[in-house]
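So this first bit is one chain, no partners, the form predicted on its own, shown in structure tokens.
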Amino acid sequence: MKRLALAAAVVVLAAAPLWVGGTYYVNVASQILVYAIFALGINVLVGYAGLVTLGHAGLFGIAAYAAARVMNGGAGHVTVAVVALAVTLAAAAVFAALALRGTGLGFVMITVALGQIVWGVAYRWISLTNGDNGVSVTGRPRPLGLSLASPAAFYWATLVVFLVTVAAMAVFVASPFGVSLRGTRDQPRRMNALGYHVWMIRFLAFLFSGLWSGVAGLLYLYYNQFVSPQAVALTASAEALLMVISGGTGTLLGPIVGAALVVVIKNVASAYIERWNFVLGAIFVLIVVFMPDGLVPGTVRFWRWLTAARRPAAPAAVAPAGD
């Protein structure tokens, strides 16, 4: 049943440009996939390592800026992708080396500071980032000679990257490394006593998380063909973190559902509701109150309760009559 449901979901996603209706909604679907990849990357730290980060928009933006500068320098798209991801991994290594000096609130504050440093560089280093005016690019890659200029073609290309991301996350979660990472989340002292290098496990997880944040940043640049300091702002990190928390941390489906919720409210509901920020905030409050572990785990738990409630009660045993 799970395999059939997965196959059906892939078919529905692949056919999205044919049934969503309109170029605008195809673009919204592409945005959902891009931010779902970003949220899945953050979920590696938040959900499986127990490290809440508010600076990953910095890595997201570093990939976009690096790709934009290399592309405008005349490099091919393969070179652009390799350089952008290499720079993002180097930045993630620096982020991890500094942020992992603390845990809990200390880790959060260090990631906030690092993200703000990236935002300050993007805003003030005008010769490199063009400041508040941002950096524009032209053209999209042509994998196997296929043009990605149309919204539907770009959506399908993004869907392929998204499916690769989900598969990589599934392998990561089921791997011995993923199990050891969850162990550092739940019992770091015991893991250390058992001989595991807790800091190194978290460091490698940070790199893995940063890699997929960089992939999302690269797709973001190709989608918008523009990047500005807004992409690396603290609000961008907070928004991505809310995607993960609202959908459900420590799950594969949760960040995807959270990304879809935020993107749809921002791009679709905002066209009909003037105070859409209030609506989004109210939804988050309701999720925290009624489903504190997120939409996906909360829905699963509710469905199990509903199924158990519909199941007929077992007849009470009747004591045998005495002689």
Contents of the next structure:
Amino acid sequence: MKRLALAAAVVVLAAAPLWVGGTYYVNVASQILVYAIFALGINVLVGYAGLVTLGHAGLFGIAAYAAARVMNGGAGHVTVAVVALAVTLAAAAVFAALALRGTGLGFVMITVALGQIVWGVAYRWISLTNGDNGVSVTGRPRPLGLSLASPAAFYWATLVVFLVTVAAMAVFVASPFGVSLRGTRDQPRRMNALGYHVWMIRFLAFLFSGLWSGVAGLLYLYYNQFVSPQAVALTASAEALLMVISGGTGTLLGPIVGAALVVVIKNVASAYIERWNFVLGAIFVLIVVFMPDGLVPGTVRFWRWLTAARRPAAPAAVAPAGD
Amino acid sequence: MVLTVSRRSFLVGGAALAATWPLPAFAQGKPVKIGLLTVKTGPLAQGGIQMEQGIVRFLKDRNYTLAGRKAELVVGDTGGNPAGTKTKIQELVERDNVDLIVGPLAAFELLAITDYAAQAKMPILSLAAAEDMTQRKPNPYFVRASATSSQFMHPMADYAAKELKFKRVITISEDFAFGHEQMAGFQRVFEDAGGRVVKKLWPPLVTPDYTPYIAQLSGVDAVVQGFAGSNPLKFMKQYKDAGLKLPVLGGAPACDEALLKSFGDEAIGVISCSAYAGDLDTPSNKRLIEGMVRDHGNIPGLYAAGLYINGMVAEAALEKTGGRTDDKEALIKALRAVSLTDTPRGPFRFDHFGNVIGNFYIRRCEKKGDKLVNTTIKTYKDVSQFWTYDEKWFLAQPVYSRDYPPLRS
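What's the form predicted in complex with the partner chain like, now that we've got the form predicted on its own?
What follows is the whole complex; the chain from before opens it.
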């Protein structure tokens, strides 16, 4: 049943360019996928490690900037991707080594500071990053000779990366490492007493999270063909964190739903509602008030409550299949 | 029955435009769609909203009809960030099928979409001042009727050196590309005329307090400030509170007409240079000011006037193509060939990069009655983005930046 639903979801997603109606919406869908990958990466730390980060736009941006620089240096797209992800991983290692000196608020503050350093470099190291004018690139890669220039082709390529990300996340969460990571979130001292190296587990989780942020950054660059300091600003980190929190931390579906929510409101609703910031803010407030654990867990809870309430009234309507 | 009659009148109307005859009459019946990219939320919103007021004012003046076609405005709020601008231009081009785009406001927004716009062959009429858009990295579908960042600072520097006889100045401007380019342009012309920039100060774009910077302003003939948005208000207030008496020179946004109602007496005496002058005596400027005061209760500044002028450029080009917008090559050619005399900024034309060659006005801020006004004290005619320099030489130099030209020690 679950597999069937999954397959149906993949088919619906893959067919999106055929039913969303127009290239503009295909592009919005691509953006949702890019940000969903980013949010899934952040969710590794926020959801499963219990470490709230406000600096991941830095890693996202490092990947985009590194890719842009290498691409403008004339390198091929394979080199671009490899270098960008390697640089991002190295940066994530530095970030992790510094940030993991603290937990809780201390960790948040260090990630903010690190993100701001990246922003400062992007903004002020003009010879490297071209300052606030940003770096432009031309051309998207052609994997296996297929052009990604058209919106639909780019969407499908992003979808493939997205599905790989989701699969990687699913494997990660179910793996012994994922379980031990959740252990360090809930009972760090006990984990330590059991002989787990808490710091190393968190460090590796940070790298894993940074890697997917980098993948998203790379896709962002290919999508926009442009990167500028706004992409690494604190607001970008905060927005991504909001995607995770509003969708539901520590779930696979949550960050995806959150990314879709934010991207749709930012891009589509803003065409109709002048005060779209207000709408976004109001929605966050509503989520916090009524579904404090996020949209996905909140909806699941709501659904259970609903079916439980209906059960005595109309027992026949409830399917016997368990959850 | 009614339907056929209106159909026929369509055809008659279409036949009048001989040039467009091969086109089905239906296409001419479609309105010409103008996309506006502007910032309606965030710190840049004030200028962005004035942009919208300017273009709406223009379309109202023309009764939403340009070159015989109905005109329609589609507004996209970029939120003042590059990725948002990219999405919005895609929306305007791919979903709304606009015929041309006016805006965006900021250089970093424009730079994010220039490649896309060139690919889509979408004409863009922007206020954004990024130098290289019409210099070292030109976009063939770009038209700028306002100015490059340095285009108004060149005459300002000339005036400071030759008329005001200033020898030494300190520059202070926001630490972003627009500020850098303005001050660098001032420095080159000022130093070539024998003056000297002794210090360049760069407060961040969002600074609550300019006191540490203001404390460094001394030992010179004048201060040159290139602030934009609402920062000139903050800066001038603190400048006066610190008791400084040095003359203040500024760029176009530093003493913009739209800010005058918010300034106190501290702005009196500020000399600035802009592509627009509120006291310019042309019929279109009068109509613009009257309309803006009637609709919004405030006189227009550079943002509103700039968009009004962009509307006039679009109209002139459409008249030349007979209202046709389907041939983008012809449209951009017509846009760049536009040469107008009666506009709110006076006569102007475009160079082969699509950048304006027009008048620039040196204005002094004065108090008339209980109101502040900018009084034009000198007009520099037909100023090009290259000032008096040779184009080839100019383009061979690095683009103006924070560190170029360097300070002379």
